[in-house]
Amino acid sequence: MAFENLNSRELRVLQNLINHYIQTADPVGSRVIANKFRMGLSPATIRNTMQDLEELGLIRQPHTSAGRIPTDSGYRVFVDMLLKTEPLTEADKSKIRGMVNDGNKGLDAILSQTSRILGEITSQLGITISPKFDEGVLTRIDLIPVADGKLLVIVAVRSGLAKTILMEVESDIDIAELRQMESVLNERLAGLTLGHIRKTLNDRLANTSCSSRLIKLFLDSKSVIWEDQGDEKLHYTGADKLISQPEFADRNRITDFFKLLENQKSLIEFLESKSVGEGIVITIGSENEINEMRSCSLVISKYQTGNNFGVIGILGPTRMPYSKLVSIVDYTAKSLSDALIDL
């Protein structure tokens, strides 16, 4: 149902009710709104307006004789029509910049730090997801013999990502052969995405003077070395603070929450599916397809590193301070993208 026809009084009452509920977690009555927000309306008028909002499905009464709380639809109207972003303090900006601008650390460490600062600043669950490895541009391949019959292959891509594969090789392959193979791989493949390499590998490794045994090894093993294996990594911090919030007093909710974190593959896929556009994306309660997230909201954004994109954001109860969280996630995503330009 569309709510564009809500009048100014209904919008103001809804906005004040949600703002108060976000701060207190207590159901909100008409007298509270009248006394706190000085709307120039009597409690009776506000009560009638709240009844109208309840009939529209924007607020509900959790218990008889209690005040009202927002529904998922109410939060959606609040986010889409009433949200005013809260400027960040210089202290918060400084914390975020300091955490993501650590040039002495690789991408994985920076993303871990970023999830931590998001969790600390917001008291929600801070989340970061590394970019898809398959879309990375190859920067270097190293071939390192580690034992008889074992070869360590290190595949590094622009943006600081890398993966290692331990392969079985013939024990009589010598160092000179490995160095020649390594040189050919770097000359012919560096600068290409792993996805493109996978499609054209046979042609690109044709007509070389390298050992046929090694050429065959890399062609036969391309599904292991080059294929996208869903290597995105999820970092999260702040679960301890999150479960101390009133919404998690129900033990079943805590159980659902940790089930969600255990099933990282589904969570990563869901977050990536929601971050297809530019800017901030907010999903609220029942809008989340994963059952364990039905009482939660997400505030997420993409960040960029080279040609790749990853996801950062906040997960918490639907009663979250959207105005501040939108500013935090947006500033962090932009700061992270800036910091990773030269990584």
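Positions refer to the first chain, counted from 1. Basically, rigid core = biggest C-alpha set you can superpose within 1.5 Å across the two forms. As the structure is a prediction and not an experimental result, all values here were calculated from the model. What changes on going to the form predicted together with the DNA:
Here Glu262 does not count as shifted, since its C-alpha moves by less than 2 Å between the two forms after the core is aligned. After superposition on the rigid core, the Cα atom of Ser212 is displaced by 2 Å or more between the two forms. With a cut-off of 2 Å and the rigid core superposed, Glu135 has a Cα displacement that reaches or exceeds the cut-off between the two forms.
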Second form
Number of protein chains: 2
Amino acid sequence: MAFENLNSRELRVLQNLINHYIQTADPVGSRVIANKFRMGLSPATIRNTMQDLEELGLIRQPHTSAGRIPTDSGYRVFVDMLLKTEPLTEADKSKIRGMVNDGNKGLDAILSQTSRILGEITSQLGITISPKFDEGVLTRIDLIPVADGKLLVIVAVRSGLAKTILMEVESDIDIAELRQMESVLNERLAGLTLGHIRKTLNDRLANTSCSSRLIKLFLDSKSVIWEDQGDEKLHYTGADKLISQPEFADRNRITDFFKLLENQKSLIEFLESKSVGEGIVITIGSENEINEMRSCSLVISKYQTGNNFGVIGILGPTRMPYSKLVSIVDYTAKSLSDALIDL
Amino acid sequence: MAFENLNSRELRVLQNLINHYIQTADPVGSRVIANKFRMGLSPATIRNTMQDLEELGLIRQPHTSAGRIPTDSGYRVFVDMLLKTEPLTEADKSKIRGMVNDGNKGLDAILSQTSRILGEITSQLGITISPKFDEGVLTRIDLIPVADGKLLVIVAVRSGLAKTILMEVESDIDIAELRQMESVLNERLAGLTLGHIRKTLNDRLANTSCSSRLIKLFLDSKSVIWEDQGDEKLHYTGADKLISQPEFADRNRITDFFKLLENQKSLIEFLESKSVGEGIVITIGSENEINEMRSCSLVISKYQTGNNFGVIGILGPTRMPYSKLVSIVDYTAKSLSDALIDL
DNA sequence: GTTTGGCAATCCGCCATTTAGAGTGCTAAA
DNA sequence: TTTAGCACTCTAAATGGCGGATTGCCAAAC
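Having seen the form predicted alone, the form predicted together with the DNA:
So here's everything in the complex, that chain up top.
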């Protein structure tokens, strides 16, 4: 949209209005902008500018005789053209680093911690999603009989992640058969990405001397083993603070919000679909296709471990302190990626 | 408390009052009880009885000229002396069985499903906690080098559960050393419970010909490997329906509630502390020591897999349909235990 | 002695009305 | 182009009255 030709006064008014609204959650009137922000203009002049901004669809009045509040497009312009990222305090930085690097914890615990710290220092909902395995390169697969009729399959991926699947088998699998299967799998599949393996498994398992029963087993459970089904785990923290924000005064908003959170699968899918490319992604209000999210914004970023990518970020009302959040999410994502290299 | 000498009229009034209140959430007056429940008494007589019940602390008036509502003690008497468990409908039964036995899913997925079905058919919060590993009997331990400096430890437990831990090691561990360590561990530890192993590991690893480096490694990471730290996982579903109940009209109640849910550790600990013994346990309102739970009730039960026990149940406001919930939780716990034997 | 009808008293929830305040849009003057 | 002034509009909060529900108590009835 052609908002590039906004003049500088309009931009400044929009900026001041949004900054003030983010703090107070109250519609902002012309007087406040004129006085508090010392723009050297009278309220009447500001009013004229505000009318222009309203016609452009960047701000709106909840009702006559109220001040203005930003629309989704208004926030979009703010984020694209006016955002000054706010440097983190040392305290926050060290808090983040401390949490993320917390010793010998597993990936899961780290991500849970991370969502907690994100929630805490932002007072919004901190979210983390564990990395997709799909892009992971198989380093090795192990088959371990653990009990009668149970076979534990361990899929180890470069960068140290591992996934275990418990499968049922007929109880009389021969150990030798199993070993053979194992080595065939390793010979033929190691070095490929899981996604790739999934697509080409049929071909790759042709012409072996393995037990056909086992071959069948592995072909049949293709999706369970190689697919990503619901492996990505979602952690979130900070719901309590979030719902005390004024935008959740209406109970229905809260119910909507929890419907959203309980439908983890679609939420994960959605977040992953949005976090394309490098760096921070911000989506605002109605830009989020999920209905229950139409009054929320998202500040997210990918993080990396090995070849695999996960997502972390913040979910909150469209009225959120974007400039702070961008720095926080960015710094956290980077710290997390660093920490996971070490892991 | 000596509520055993309540006369039968008092009991019937209490019962009717609670049944009605559970349905409507409105204070119940003497007229309703007299008419709706056809007790053959006039409202005035009921009023007298209600005064008695109030003096005993079983019911109370929110304000003059309102009907009465049950107190926590009132619910307690109701549950202990007046509860008629309501048989499940066939529809619900088959829903539960269907979900719980849903094919080849892993434990985690089953428990997640279970919490969902509990939430759905009760309109309260369905909760499941995965079993404690501590009582599990080790069937086998495997050591698998997955990458430079990484060692994957797989702890398999009778009944098919397995836990994997990724450890850091110096990169030049010798495969032969590892195999030896593995077989020593299996020889000396298989058949013992994890809890037992944890306590006696030092002694049991004395006098071996294993690499002292490896021995040290295993002793050092004792807690990570054998301990239960946060392994119990909590699933819950139904928050959205729960908070639409009238008792959550006050926003503070909702925030309290989510503080409770986000503090998973203490919630898990609490639920486990309450679920002693066989069968259903019901705790009401202030009987729950956690502050944020003082206006909620809990209907929980243990379930079993191998030697391990987990907990499932329902969390909701003290005004909950106890008689239904008891049957549902009971049936679900049993179905779950059955399904996990099969697993 | 127990139960009941009658009745005054109490308190809540709802509705309409009022009031104060905030902010606007427009117009005319600077 | 900017500003001051002013009539207008709308909200939020306060006020007051009314109807309804329920109680407690007392005296009469069973």
